[in-house]
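This document starts with one chain, in the form predicted on its own, laid out as C-alpha cells.
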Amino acid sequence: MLRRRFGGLLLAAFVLFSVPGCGFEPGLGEEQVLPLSADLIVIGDGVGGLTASLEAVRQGAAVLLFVEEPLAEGRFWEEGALHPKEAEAAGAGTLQEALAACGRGRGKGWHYELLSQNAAGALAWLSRETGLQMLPGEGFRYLPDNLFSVHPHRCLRETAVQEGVRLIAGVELKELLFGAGGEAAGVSFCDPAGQLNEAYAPAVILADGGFLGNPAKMAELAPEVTAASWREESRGGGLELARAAGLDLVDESLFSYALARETEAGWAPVEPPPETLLIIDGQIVPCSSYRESDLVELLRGTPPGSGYLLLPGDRVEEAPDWIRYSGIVSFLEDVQLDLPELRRRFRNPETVFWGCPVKPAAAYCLGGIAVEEAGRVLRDGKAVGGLYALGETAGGLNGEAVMPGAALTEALVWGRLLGAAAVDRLSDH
C-alpha cells in the first residue's frame, strides 16, 4: 500500500556499528538528534550498498546508509571478480558470452553487457580503496591475494563513515515512502529503542541482499532447498518492503547453487580436487571433466538430489578435511551403495580414500524486485521515480545461475552507476 508522508523528523539515539571506524561522523555527538532527511538512502551495508554509498557522497550528496543487521559477506570475497582481458586474449571468447551462457539464456543481455564493459573498471576502483590484489584465476576471474589482511569490506564501510556516509545500524525497516507522483520519498522504520521514526530522500537503494539467510521466507517461497550454510546472514529486509510496497517482483524462488558438504555446523562450500570422483545415482563421474556448474546440474537432476564425493589418498598431496577411509570397501560399506565398477577400480586394499556428502546449497538469489537497463524498480511495469535496487535484491538478471566472481563485480559495477545516477536525480528536484 503506497503512503504519502509529509511532515516533520523524529529520532532518539541510535545503536551503531561496534567495528572500528563506524558510528556517528565527526562532530554529532550521539546525544544529539540526527536528522532524517538526505538527498539518498541507501538499504544495505553489503559492497554494493557501501560503493553506491560512496559514489554519492564524493559527489557531493548527502547519504544514510541504513542497516538492520551487519552484513560480512566472507565468501562472497573469496570468490574473486571478473576481468576480461587474460581470457579473452587466450581466445576463450567475451566476458558477455560467457555470462550469457552462464545464465542459459534467461538472463538480460543489457546487464551483461554492462558488466562486461565495466569489469575491468571497477576491479582497478577496488584495488584503489582497499588495497586489495588480485591475480588472474581460472577463465575471467580474478581471486584476492591478500584478502585476510586488508579487510575489505571493513575498508569500504569505515572509508565511508569516515567520508560522510551517515550510517544507522540496528535499525527494523518498516515501509517504502512514496510521493503524490508514485516516487521514492523515503522509508519509515524503528530504531533499537522501538521507536517508529520516517526517513526523507528523493532517492532510495535497495542493497540488503536476497532472503537465504531468512528461514521463515526459505520455507515458504523454496521449501525443498537447502540454503548454502555460509549465506546465513542475508535476511531480504529490501524484498519484504518491496512487497508490501506492490512492486514487481519475478522468480523469487530461483537460486545459484554451490557444491556443498555436510559438516557439524551444517552445508559448507567444497571445491574438489582434480582426482575427485563424484558418486551419483550409480555413476562415477571424474570432476575435472566437468565445471561446477555442471556438477551441480548433475546433483539436482537426481531423485535424492545429493552425492557423494570420493578422492583415492595416493593422488592428493594434502588431505582434505573429509571422512578417511581405509579401502574403497569399506567406503562403500559406510555409504551403503554397491558400485562394483569401483571395487574393479580400486583393488589395492591398502589404498587409503577420502570421502564426504554432497549436494547443490542455494548460494545466491537470483529471483527478486524487477528492474529496468537504468536500475530503476518496477511497478506494474513501470519505473518508480527514485527507487533502484541492486544485487541480489534485484531478479532476473543473471538468469539460472550467476557466474562465479559476478557477484562482487556486479556489486561494484551497479553500485557504482546507481550512486551516480541518484546523484543526477539531484538535479530535477
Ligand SMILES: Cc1cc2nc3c(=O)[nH]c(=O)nc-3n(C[C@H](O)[C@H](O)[C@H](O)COP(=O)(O)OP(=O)(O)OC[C@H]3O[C@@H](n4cnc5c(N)ncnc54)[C@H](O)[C@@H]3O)c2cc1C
The other form holds:
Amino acid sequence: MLRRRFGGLLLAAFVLFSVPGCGFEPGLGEEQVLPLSADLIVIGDGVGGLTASLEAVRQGAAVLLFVEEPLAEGRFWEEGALHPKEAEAAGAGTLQEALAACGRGRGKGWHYELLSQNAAGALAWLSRETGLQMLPGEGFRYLPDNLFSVHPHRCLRETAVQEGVRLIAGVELKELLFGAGGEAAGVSFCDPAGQLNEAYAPAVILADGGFLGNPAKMAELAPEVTAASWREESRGGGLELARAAGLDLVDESLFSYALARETEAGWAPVEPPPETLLIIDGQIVPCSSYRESDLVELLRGTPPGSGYLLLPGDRVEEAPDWIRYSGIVSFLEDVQLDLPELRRRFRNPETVFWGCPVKPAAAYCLGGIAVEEAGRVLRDGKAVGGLYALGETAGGLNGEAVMPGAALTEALVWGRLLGAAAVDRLSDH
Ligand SMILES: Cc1cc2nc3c(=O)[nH]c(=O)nc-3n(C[C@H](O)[C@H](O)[C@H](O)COP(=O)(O)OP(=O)(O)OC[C@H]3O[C@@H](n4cnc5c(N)ncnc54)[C@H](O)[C@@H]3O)c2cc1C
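Moving from the form predicted on its own to the form predicted together with the ligand:
First the chain shown before, then all remaining chains and molecules of the complex.
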C-alpha cells in the first residue's frame, strides 16, 4: 500500500472531529492517525458507498469514506427495491428480462444478471442491518413496511462508524491520483482553509451519485431536461473527477424520468391514485390504464406546463395533498382549459376534485462513468486497476430507463460486490 505521512495535524483534527461519532480513538496516538492512507477510499455515503465501506471494513480493510454533511434525510425507500422471488414464481417472467425490456435493449446483460442473482440476498442483508422490513408489492417490487420507524441510511452510517470506517467530511475533492502503472492511488482534496492534501489507497470507489442537483451541469449537458428538484444532494463531483482524469464517460444526457407534481417546495414525485385522470393536450387519459413510464412518455411529447392530474373526489378514500376544486368548472377555469368532454362527464356541480400540474422530471442519471463487468472504470476502453464506480456515478448499465426500485437495489448489490473486490485487491499489494 502506498503510505505517506503529513505534518497536517490541524487538518486531521478538523477532518476527524467534524463528523459525529468520529475522532481520535482511545489508545491511538496522533502518529497513527495522521497519515491519510487506507486500503480503500470510498467517495459518497449513499446506500452504495455505505454498503461497500461496511463490506470492506468487515473483511479487515482500513476504509476512508468521504461524505457530505448533513446526511440525506429523504424517504428514499418509498419506491422500494427489487426482489425476483414472488413475481417469477407467479409467472411474471424473469427480473432479468423485465430489466432488459425497461432499458429497451440498451442496458448491459451482465448488470441485469447480477441484479437478478443478488437482489434477494442484498435485501435480506439490508433488513438484518437496519431492521427495514420489505413486503411484496406489484411485480418485482418490494415495498418498505416500517419506514416510519427506520432510517436505513442513518443506520448504515452509524454502523459503519462503529465498525471503524473513518469519515472525512467538509472537504472539496480535487483530483483522482494514479500510480505509475495508471492504477488508482487515491484522491487529492482541499480542506476548508483551502490547503491541498492527499489521501492514498490502492482502491477507490466513486459512489457520489449523478448530477441532477447540479443546475450548471444540467444546463450544459442537457438543456432540454428538467431535473427533479428533490435531488439536490447529487451534484456529480465524481463525474467531474473522472472527466478531468480522462476516464471514459457514456450517455451523459440520458435520464430516467418520473412523474412529478408542483409543491410549495418545488417539484416532488407523485404516484397518482388509480382513479386519477391525466389531462394532457386536450386528451383525458385514465392513469389506471397505463404504466407510469407510458404516462411519462405521453408528457414528454407535449409542451411543458400542459399536463394536469385530476382526481374526481366521489370515490377517494384519502384526499391527496393537491389543490381542491368544487366542481369541474372551477378546475377548468383555474387551468384555463375548455374541455367539453370533462364538463359532460362530470355534470354534478357538487363533485369535488383534486388537481395539480404534472410534468416528467429527470429522476435518475442513466449516463456516467463507463465501467466493465467487475465495476472497474474504463479509460480508452481498458479497465483501470483499483478504480470503481457504482450507482448513478456509473453510466450505461440500465439502458434507456431504470425500473422503479432498481436504483437502490443496484446500489446495494454493487456496493457489496465492490467492497469485496477492493479487499481482494489488497492481496496484490
Ligand atoms: C426522494 C427520493 C426517493 C427515492 N426512492 C427510491 C426508492 O424507493 N427506490 C429506489 O430504487 N430508488 C429510489 N430513489 C433513487 C435512489 O435513491 C438513487 O438512485 C440512489 O440512491 C443512487 O445511489 P447512489 O449511491 O448512486 O447515489 P446517492 O444515493 O445519491 O448517494 C450519493 C452520496 O454521495 C454524497 N456525495 C455527493 N457528492 C459528494 C462529495 N463530493 N464528497 C462526498 N460525498 C458526496 C451525497 O451526499 C450522497 O449521500 C429515490 C431518490 C430520491 C431522491
